[in-house]
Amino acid sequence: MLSTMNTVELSQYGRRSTVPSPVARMMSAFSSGFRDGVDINLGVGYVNEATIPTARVLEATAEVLTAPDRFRQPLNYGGPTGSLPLKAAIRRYWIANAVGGVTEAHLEGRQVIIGLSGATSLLFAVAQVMEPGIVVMGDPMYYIYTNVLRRRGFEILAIGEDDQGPRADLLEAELERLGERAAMIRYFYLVTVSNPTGTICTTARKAAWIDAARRLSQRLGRQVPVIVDRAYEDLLHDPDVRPPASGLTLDGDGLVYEVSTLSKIVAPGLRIGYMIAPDGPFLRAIVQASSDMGFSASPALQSMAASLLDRHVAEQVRAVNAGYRERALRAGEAIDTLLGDVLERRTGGQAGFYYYLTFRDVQTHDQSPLFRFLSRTTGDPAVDGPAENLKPRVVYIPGEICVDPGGRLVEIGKRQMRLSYGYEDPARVAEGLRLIREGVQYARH
């Protein structure tokens, strides 16, 4: 018979990763508790299954396991900076495409690297290898990355946005505020296509956020290091808009270190996440942190990418914006025809796969009643349905856990929820609407 007793020691990290955050609740519900072709996913950021190149998959890996002249040893241990012909294939990809303008020349004296499970491992090596302090960072914000910090026991400074992307003025404003407890500061943290409202950063934004972070590293007399989060921008998808340049065509001093991901143009499921960044001791104990936890992503994965992204990525990418353009042309339309006129905002649309709503009068967080009515959780059988067979149930983030709990959006973040219409069909998001809406209803009488 096992012991009861419970003395393990934790560390500050561990203890705090006793309390599951509130998306790795929501994940796992999700995964285990939903229901196929009954409860509606808004919520949970999964990409589309018909965006997944299955075939060219299939291809890429009878390639990788038959060509050991180009794929060297792909089902061995991998290097800890990832495979020469993945980061030579992204150069390629980045040079072919002139990715947000960037050249030959803004690559010399950069390094890729490649994270051990996609772009979020990377991130994670980032907190891991800091002192830990202040991070600046948009607000809303990417909600799993800030609990990542927060369990690492940094502080979040949050900036509000605009529709240009985290204000600069706002940005001066709290640095001075600071004073001298922004020698506190670590590194700014920069979402160019926000999670979760759709926000797409402008490149004169961005330029803003890099020349304050060369300012500030001159007055601390060290560098102030820019992560930029491109995580989405390969996803911009409405042609009205002028795609924002690279932070790594706005860098004179070595501060960028842009971090982008396959999964979300390709596929999760390689976990390909990968940063371009100046060689130096961040950057090398980025990659020793990540080199700790397992090595290196799968060599077999990342050969597979690289054969991807030389022959199939071009295609592949403007297959994926036309379906996502489509789906949230479709999506906008439902979300005007059902929920305007209770509605005080709506972002996002223009890339990524997210919408982000400001309800007037009706709030969202899960205690609300609003929420317990799409959780069927009300408790009462002719809202919820019996409890051996719920009625359909509704999954959405809601806007509370997008915002900083001590910043100035914690009010209206309990009006708010971002809702994805990426994995659902458009006739399942629309009936995803129509719930909500009536939701509304349940909630306000």
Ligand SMILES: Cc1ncc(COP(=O)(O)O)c(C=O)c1O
The other form holds:
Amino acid sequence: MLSTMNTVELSQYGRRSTVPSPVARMMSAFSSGFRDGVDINLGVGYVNEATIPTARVLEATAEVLTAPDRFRQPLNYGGPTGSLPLKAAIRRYWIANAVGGVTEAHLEGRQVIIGLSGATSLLFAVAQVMEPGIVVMGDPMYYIYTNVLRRRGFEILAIGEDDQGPRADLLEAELERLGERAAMIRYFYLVTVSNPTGTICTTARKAAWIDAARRLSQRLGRQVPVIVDRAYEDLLHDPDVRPPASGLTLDGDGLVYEVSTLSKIVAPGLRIGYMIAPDGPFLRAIVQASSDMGFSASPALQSMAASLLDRHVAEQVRAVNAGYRERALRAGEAIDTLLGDVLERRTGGQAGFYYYLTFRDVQTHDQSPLFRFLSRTTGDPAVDGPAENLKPRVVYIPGEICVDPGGRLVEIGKRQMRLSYGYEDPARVAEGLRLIREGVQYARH
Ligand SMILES: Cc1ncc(COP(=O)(O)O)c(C=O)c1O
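Switch from the form predicted on its own to the form predicted together with this ligand and give that structure.
What follows is the entire complex, opening with the chain shown before.
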């Protein structure tokens, strides 16, 4: 028999990590009993399976394993900053497609580094090499990273957004209000297509945040970096929106550390994320932290990613975006038809694969009648169906999880939800929305 004595002494981060985050709890509750073809998942951030170029991945695998002159030792250990072919392919991709208006000149003097496992590991490394303090970001916020930061002991300063991105006037006011405590600010975290709201941060708004960081850096006598997370920016599919400029083009002071990923445009399972940033102690510490956790991203997967980028990226990005455009339009129409009269606001649908809904008077949090209806936990068999064969369930992300718990959006967050149109087929998304409509009626009575 193993002893159940639990005397392992954990760090503060370790202690905080023993309790799964609210969203991890919710997701595991759903996924444990998730019934494919019955339950409808509008909650996960999974990409659409049909966008993943499986046949090309297979080709790239064969190429990587049989071209030792181009891909050196793909099944051996790799270097901490990433594989040379991948770093070169990323540069070519940015220049050839003028991603965010970036030119050769913007990349000069900047490094590309590959994270251990996606953008996630780079964001973690940033939090790892900084002393805990204050991180400034938009609100609603990317709840997964926010949860990491809190466990690492960081405080979040959350700035509300409008249709241009996180507000610059509120940022100024909050920095002012902080007074001397502004010295606790470690970095700004700017997500350029918001997860959860889908709001696209405009060039002007990015520039305003970078300028605020520059002025704060001057005031504090040290650099306050801006970590720009452009995870969904390659998925800008609304033809009426002009792609915003990359933070790299707006940064004369070496404050911008731009984080990108191949998860959304190629495949999350490759786990390829990268950062483009000026060389220096901060970047070197991020590289070392990545290396400490696992040396490098898989050299084989990096080589495959390099081959995929060089051969197919432009066409892949076009195809993926065409698919999401179609889905966004269909989901948007279904939302308007089925929920238009009960919504106060709807954002998203122009980039990435989320809509963010604000209901006028219906609560969405995990104790609400709507949530219980959709998770079939009302306790009423007429609503839930028989215990052994529950009626279809619908998963969504409650707004409550996405907003700063101490911030101004707490109340409105209880009437908001993030819906993904990425994962389920459009017909299933529409079916999910019909069930949400039924749930709204149930909640109102
Ligand atoms: C805003 C944001 N940043 C980063 C990531 C993680 O990207 P990766 O798969 O490269 O770790 C996500 C994933 O959904 C995201 O939404």
